[in-house]
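Presented as structure tokens, the chain that follows is alone, the form predicted alone.
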Amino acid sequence: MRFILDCTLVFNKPLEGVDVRDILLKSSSVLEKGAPKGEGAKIESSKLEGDRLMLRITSGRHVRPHDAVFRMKNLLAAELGKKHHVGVREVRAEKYKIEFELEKEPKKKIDIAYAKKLEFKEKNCVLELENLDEEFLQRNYVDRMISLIQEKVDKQYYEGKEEHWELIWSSEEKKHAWDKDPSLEMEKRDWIMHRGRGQWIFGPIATKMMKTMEQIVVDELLKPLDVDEVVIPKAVTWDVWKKSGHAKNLYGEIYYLCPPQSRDPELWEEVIDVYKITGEVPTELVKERIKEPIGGMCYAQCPPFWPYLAGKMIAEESLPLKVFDRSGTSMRYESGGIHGIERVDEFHRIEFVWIGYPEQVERLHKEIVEHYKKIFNGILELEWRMAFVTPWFMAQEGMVGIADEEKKIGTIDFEAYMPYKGSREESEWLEFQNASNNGDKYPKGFNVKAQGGELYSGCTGIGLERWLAAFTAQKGLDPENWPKGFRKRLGELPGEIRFL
């Protein structure tokens, strides 16, 4: 690595007769420090005018210009303040160009913000930066950047390979009621009726076997277990999602949260007049009326929990915890890919969070699995398998292609045969379901600690537009063609609704 940093050292008032030579022939030794003999940062060339010192500091890997910088504001501080008066007003870089090495090639052209430069020559790497100021050099920003052009690199590679998939169970096969797609059937007879991208309206009959199905849950896995209810929020701010790892990389599926700017009757009195005359919301106006995003609405679940145990050492008496949340639905922009009430942008969930020491969350990562074959099998009688695929808190960084081969930490995907996109062997399953162990991602994201340990924890949850999807696609929508375990907790159906 090479590092060559032009900066400049503003001082509070002009240095007319002071000599700063002495200092800067001392500075090596502050320079070098907590680095190997030989190997700091040095001082290259330096000019004095008025109240401005102009450096030129080069480093290889230890004590790096942004950091040497730092240290001779601090000695110069020390060294003039006690004769002179003088101290340092203000940290400038004009130029700085780093030199260095990455694993692999890149398979293509990489962008970064900040970047004046950005040049390739087979592994090697020149990135350039100019007009620089105090903050950027002292939090650490261009060894963030740094980092970030070696993980720009490896994304290319992860892109190449398919996400990790592995199949460990699948059940027999079965003989379905039909090959018809369940949701365009509902809508034809108005169980269910699209209302806006991505979003639905269930009438009585789809309702009814949702909250069936939620019911199940309840009753087979949640009380099994002594699982507690809790209220998570689903609007989501950035400081969650910066500790959860969501906001490296969701942006463009998050559905954005922006406050007005005020309540005051006055600023809205044009929206307002515009709509009252024209009919129509001229959101243009609304756009200069709102603020910054604040975060968002719910796209995964648990992490707004969280903020709950942060900070916190929770005591040996209440491990395992064991929470569940169903008081909202999450929202999450699918774009091109919405289809049905498979593939939703509103969707109703249960969220199932347990947290513990490891052989704990393991334990009950077990435990949900069988639970679940249980529900499958035995009540709404499913095609279903199960695959090891890349934990889904990976997939969502950008890093495919990556498993536990021990599977103990990772993500198990529940998928359900679709019999109306085509073959078993060459149509793509709905994954209906997952089962997660995150390890220690969200206790060290956001600092939970244990009385005795480390700590773990897992998540699953349970999508009931999914549940549904899987269930019709292959029972069709005939009550007489449903499994008696479901039509038993179904009960009577609502009557359909009737349109003229």
Second form
Amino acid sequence: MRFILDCTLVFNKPLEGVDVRDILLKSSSVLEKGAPKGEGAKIESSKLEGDRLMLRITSGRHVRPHDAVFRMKNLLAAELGKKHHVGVREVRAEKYKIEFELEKEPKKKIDIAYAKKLEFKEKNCVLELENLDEEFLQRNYVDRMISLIQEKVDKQYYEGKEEHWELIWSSEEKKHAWDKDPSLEMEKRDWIMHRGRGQWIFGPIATKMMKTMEQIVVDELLKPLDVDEVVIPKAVTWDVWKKSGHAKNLYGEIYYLCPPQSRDPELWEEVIDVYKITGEVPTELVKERIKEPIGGMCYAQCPPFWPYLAGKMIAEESLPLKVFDRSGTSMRYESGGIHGIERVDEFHRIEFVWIGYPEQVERLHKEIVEHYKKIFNGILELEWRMAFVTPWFMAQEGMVGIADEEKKIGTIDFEAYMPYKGSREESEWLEFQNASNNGDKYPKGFNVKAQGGELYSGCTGIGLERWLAAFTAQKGLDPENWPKGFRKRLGELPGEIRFL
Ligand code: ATP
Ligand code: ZN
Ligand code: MG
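Let's compare: the form predicted alone is above, so bring in the form predicted together with ligand ATP.
So here's everything in the complex, that chain up top.
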């Protein structure tokens, strides 16, 4: 690693009659503090001009120049302050060049914000930055940029790797009622209706089916495991996603949340006028009158629950803590991927979150899977399978090793065969829910503690549109073909609504 920083320290007045050479000579002990002998930062050159001191500071891996420059600032302030009443007003850098070795050679070009230049020669990386202010240097942005470059290269190697999907259980093959696309067929019968982007109106029949499924979750999973219901906000602010880690990557899938600049009727008068005159909502004018996004609509249900626990110590008797939410929809911008009710932009999901000591979280994860087996085998009689997958954030945070070997931390995806999509072997199965052991990610991110040791958490998201899609794809729309256990819970179906 090699760092070369060209920077300027600006004083509050010109340094007339002051000799800084002595101070610069003294600086080596300060610039070496904490580093092995001879391996600290060095001042390669210096030039004093009026009220500014220009320095070229270099280093290897120890005492990097963006740190060294502040040691110089403090040293100068201490030496000059008392005697000459001179202080350092500002620190800035004209140029910063960093050369370092990556673990692996990048597979393709990488870009990074703030870089003036970024070049690779095999594993060697040269990063150049220009015109950096004090905040940039002091807040270690440079170190984060180096890690981020490394992360981007790692990601190139991780992408599309099959080993993070591993089959762990499979039901027997079943005979299915049909091989039609259930969304299309339900639409034909007016059971459901597509509205706007990836959003559906569920008529009385489809609703009754989904509500029955929800009740099955309550009766066969949540009640037996003694899970309490909570209500969690569905508009999520940045502070939550910063702590949950979602702020690192969600942006392309968020429905953003923008409050108006003000509720003053004058601000909105033109918008209202244009609408009343043209009959069209002038979205350009609306855009000019709203604030930057304060966050977005619920993406996963658990993050906005965590502020309830943030910074607190959970009492022994409350562990493991088990709650669930079904108080509103989640929204994701799925772009071109939307398909029927299988992949929608606004969906209904029940999410169950559990928090406890690692053994408690692990045990519950297993119990939850057993309850699901009873539901899918005994009540819905689905053809389905479970796969162990490792989400990207875990690979990124070095948890992948643990996940791979012991299959404790990570996600189990539940997938259903969709006959209309083709053969079992070649078609894509539908992930209709998941159950994850998230390790210490959330307790750490939100600073939640317990007296008896480390805390882990898990969550399972039950997508009701996906349950309905999987069920109808296999069982069809004729109740005669539906499993007895489901029909018993469903009772009488409402009549179809007929349109003339
Ligand atoms: P996919 O790979 O299908 O996009 P995901 O990995 O993004 O799914 P998760 O973030 O694990 O999904 O969300 C948990 C659950 O939420 C899913 O198992 C599914 O039931 C539901 N879900 C997620 N995205 C959608 C969507 N666009 N439409 C309907 N349900 C969804
Ligand atoms: Zn969750
Ligand atoms: Mg997705």
